[in-house]
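To begin, one chain is listed below as C-alpha cells, in the form predicted alone.
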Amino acid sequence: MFRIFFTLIIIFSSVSAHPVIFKNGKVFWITQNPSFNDIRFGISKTSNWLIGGRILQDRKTDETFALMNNNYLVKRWNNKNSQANIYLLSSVGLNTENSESMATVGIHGDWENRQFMVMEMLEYYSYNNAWVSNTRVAYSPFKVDYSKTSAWFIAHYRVEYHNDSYSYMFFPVIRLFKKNYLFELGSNGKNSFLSFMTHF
C-alpha cells in the first residue's frame, strides 16, 4: 500500500515544500532545525506546482543529499477573511557520498487569517525510515498592510518516529515577514530553529 502511495506522490507532484507562489515566481529558502540543514531553490511552473533543487544534510549522521524537489497545491479555499491549503510534497535524489537513492514524501495542510494560523506537515524520509510531524499554532497581535513588518508568535511542536521510538520537541518561534522576505527564529534552550525565505 505504501509503495502505491509513494508512486502516486511522485507521479502527481513530480520530481516539494510549501509554498507554491505565483506562476514563474522563484523561491530561495534556508532552514536549520535539530535534525536537518535544508537549502532549497524553486520555480513555480504554474500557480499550483513548484519544482526545484534541494540540498538536505542530516545533522546527526552528517549525510548529505542532492534532491529534486516538488510542491503541488492540491486544493485552496479562499474565504472572505481567511485561506486554507493542502499540498503534496516530494523529493527524489542521491546521497552525495555513496550515490544511494533517497526520497521524501509528505502532505502539508494550513489555515490562516490575518491574526491566527494552524499548520500540520507530515513527511517520510526513505534513507532512515523516519516519519516527521511538524505542528504549528500561531498568533499575530497586529494587523498590518503589505508594506509593513508582520510579527507572528508561533508554538511549534515536532515529533520524529524512527526505529520504533519517538522523540518530541517544542519550540517557541518568532516570525517576521515583510513584502517578500520571511525570517523565523526559535529555541527551547537546548535546540534551535532558524529559517529564511525570499521570493522574487
Given for the second form:
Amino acid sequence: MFRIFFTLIIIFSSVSAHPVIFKNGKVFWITQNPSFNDIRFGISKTSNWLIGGRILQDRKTDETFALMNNNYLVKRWNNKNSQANIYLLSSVGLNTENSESMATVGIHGDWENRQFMVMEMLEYYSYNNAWVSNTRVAYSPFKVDYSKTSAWFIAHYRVEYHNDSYSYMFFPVIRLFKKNYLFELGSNGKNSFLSFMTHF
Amino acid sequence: MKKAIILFLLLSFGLSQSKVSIQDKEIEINENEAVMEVLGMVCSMCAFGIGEGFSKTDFIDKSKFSDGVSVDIDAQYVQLGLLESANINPEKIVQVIQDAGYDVSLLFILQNDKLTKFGTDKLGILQPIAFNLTSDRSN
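Can you swap the form predicted alone for the form predicted together with its partner chain?
Next comes the full complex, this chain leading.
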C-alpha cells in the first residue's frame, strides 16, 4: 500500500522551496527523485525553526526510514525585491526493518528574486555513507500577481558520491505554484523527478 | 465662521484618505488602514504566510481587501484594513511580518484622522518618523 501510494503520487526531489516557513505554519511535502521517495510533514515553531516527521525510502535498496526532521534558518537577508537564505538541515531516526539508527545532515543556501533563483544543497546520509549535492538555477519569464499561477523553468544538477564513485544527473524541471501550492515535474529521459508541497 | 467650517471639512476629508509612496508607487490609504513596505517578499508562497499571520490577530477588519489583507508582490507592499475599535500597536503589525520571515522597512497607519509614518533603524527597531499631516499627505 505504501509503495502504491508513492508510485501513484510522487516522483521528485526534496529541493523545491524553503525548508522553514512562517511561524506556526504547517507544511506537507511529497517528493521523489532517482534515489529516494520522501514524505514529510512539519510545523514551523518559529520563523527560523521547523520540526517534523519524515518517511524516507531508498529506491535502490528498498530500505525505509522513519525520521524526525529538524530544519534551522541560520540567516536570511531580506532585501528590496530579493531574498537570500542559509539553512542547516538534519534528520535522525531508524530503519523500519532492522531498527538501525540513521541520520542525515545538510546545508542549503539560496538566493532569489521575482525572476531568477540559484540554490545549492549538500546532504550526507549515514546509512550508506553517501553525499548528495543538488544545484539549481531557475528562471521565471513572467512576473505574476499573488493570485495567479507562477511558472519557473529550472536547470537541476544532481551529484551523488557513494562507495568511492560519483554519479551525475541533469534534469530540466518545470515548477508551478499558486498561493500555497507548489508542484514540480522534471525528466531527463532516463530518470524523472516529481514534487508536491503545500503550506497551511 | 462659514469659512472655518469649510476649512475643517476639507481637512477632515483630506486626512481620512491620503496617498503614500512605496518603491515609487503611489498607494491610496484610507481611514483605518495601514500600508507597509515588506522586504524579501518575492513569491506567492511567501505572501500566503503573511495573510495567515494577520488572520490570527484581533485588529484586522476582514471586510476590507481579501480577509483584511492586500499583498502586492511587485511593489513589495502589504495593505491592511484595521478595525476602528482596535488600539493599533505598530510593533504588533511588524511582528506578524517578522514571524512570516520578512522585514518591514516603512509603515504608514491612518487612524483617527492621523497619518503616522514609521521606519526601522539600523538595528531593525521601529521608530516613528516626523510626518507633517498637511504638507506630507502625498509623502
